[in-house]
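Just one chain is shown here, as structure tokens, and it is the form predicted alone.
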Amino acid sequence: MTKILVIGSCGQIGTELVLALRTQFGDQAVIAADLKDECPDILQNGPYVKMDALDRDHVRQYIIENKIEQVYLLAALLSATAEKNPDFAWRLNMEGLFTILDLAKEGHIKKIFWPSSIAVFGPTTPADLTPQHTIMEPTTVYGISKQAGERWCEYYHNKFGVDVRSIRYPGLISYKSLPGGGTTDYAVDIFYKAKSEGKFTCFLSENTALPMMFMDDAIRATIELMESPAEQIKIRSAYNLAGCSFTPAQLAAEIKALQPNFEIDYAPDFRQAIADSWPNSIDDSHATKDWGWKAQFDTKAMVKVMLENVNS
């Protein structure tokens, strides 16, 4: 039996990450890890426990007692959050991915998934059909943190043949587990909004258009490609990822569509010159010809399921 840990696993996509996990591989071949005391309910179908990413030592005594093989790397504070405490933000999203790179190249571990994101590119990067390799000067220390983590990642590969993937993730949209502090979580609020209120102001401006992706297909591209044979994965930095593109104003009329009561309006706050630093939409070829990536998703359907599901 395979044993994969999932350090982050309370968080938007550990929550979902963790469930599919265990549906493919069985219950209790999949270890939720995370700060909190207690396991959340929706994860106690399996083994949990309490994970500090920065706890070094805890970390390395837990993968190497326990024989763990496969690690997804998820601890991190997210764009807007990390602004607001950019020395712990850097010490988060670095550390840890470096305590896992260590005990891969000692052997202890056989493959890592380790997420990356659109916060990579900044304002000089192409905003249209951004390309995979392209300028990336990102302008928050999110993306700062994640650029270098590619960097390292990229460089555990050629120098001590780490199996370690990654995917730049768009904004993730879910109605199964909350977002945690990112720029594009109002693309989930104004769901649960819709239903209970029937209005929404919206932290960004209207036209502000972001690569957005359902959080089925975000799953989904995480396991096919920590799935996929290892001569198939040509980057180690980290793959573009596309789902659908879409301004607030896009998506407002699409709910308006199936609720015509629904109202929105715009507020935008400091949020919004980190929206603007940020693609438009992505090109994900690599993906596609590397290991066979299809998004199932666009906004109507993506839409459609939520309204269904969003609890008011």
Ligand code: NAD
Given for the second form:
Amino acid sequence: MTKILVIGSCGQIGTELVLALRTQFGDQAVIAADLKDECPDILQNGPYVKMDALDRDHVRQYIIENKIEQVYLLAALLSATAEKNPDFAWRLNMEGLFTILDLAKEGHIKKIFWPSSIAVFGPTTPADLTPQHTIMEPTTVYGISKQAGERWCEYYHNKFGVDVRSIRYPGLISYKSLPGGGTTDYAVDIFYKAKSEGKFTCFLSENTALPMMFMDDAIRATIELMESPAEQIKIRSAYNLAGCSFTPAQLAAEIKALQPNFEIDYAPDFRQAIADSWPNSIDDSHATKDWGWKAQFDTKAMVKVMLENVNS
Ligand code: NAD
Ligand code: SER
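Got the form predicted alone; any chance of the form predicted in complex with this ligand too?
Every chain and every other molecule in the complex is listed next, the one we just looked at coming first.
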């Protein structure tokens, strides 16, 4: 049995990733780890360990003693939260990564997944259908940490043969777990407010286009990337990945088509500047060519599933 450890497992991605990995590899094979004292109910079908990604000694001891072969390292501060606490964000987003990369370099871990983000791009990047290889001058602490992380992943692969794989996730939209402090979180909140109040005040302006993806696509992409033969993985920094792309006004129009009483207004805050520095849409042709990636959810399909599943 291949033992898999997911660090940062109680967040928006981790919750669904752990469930999907357990379905594929068995409940006991996938250990959920997070800072939280208690494992959330939804993850109680398998093992849980309280773990601080910054506690290098504990992480090393646990992985070596339990013969963990694969690690998904998700613990991080996201874009909006990171801007409020840059020193800690840099520390959390980088130190945990080095701990895991070093364990793989020493031969204790066979495969690593570490997520990057569209935040690696910046205002000088071509904004439409942003290419895989392009200008990358991020202006947020989150984007700087993700760009540095990508460079280190590629370095550990090239120098030490570490099998590390990564995706530049777009903004992720889900209903099983809530998002944790990102600039794209409005695209989840909007569904909860649509169902509970019939109206939503958006913290981004109406014409701010951003790359987004429904969580089912993101989880499938992650596992497909990790299960692909190593020789197919040509990019060891992080792959561009596209799902759908929309503005708040376009998303509101899709919601209104299914829920005609829905209203939206706009009150942009500090997150507008972050969103303005990111792409409108992404070219993910390298992921398609190298490991066969294809998104299944467009905006309309995602909106339908969200409205059907979000509880008011
Ligand atoms: P999240 O904030 O929802 O969850 C993060 C989890 O990590 C939380 O459960 C938190 O308790 C845990 N955590 C925080 N500090 C920890 C520590 N020191 N040790 C152990 N656990 C710790 O984040 P998410 O949206 O699930 O994102 C996961 C990863 O994916 C992050 O690296 C993020 O940058 C990346 N990502 C997310 C998105 C998105 O839209 N959600 C997009 C791009 C990239
Ligand atoms: N969804 C993430 C954020 O907004 C992008 O990495 O921070």
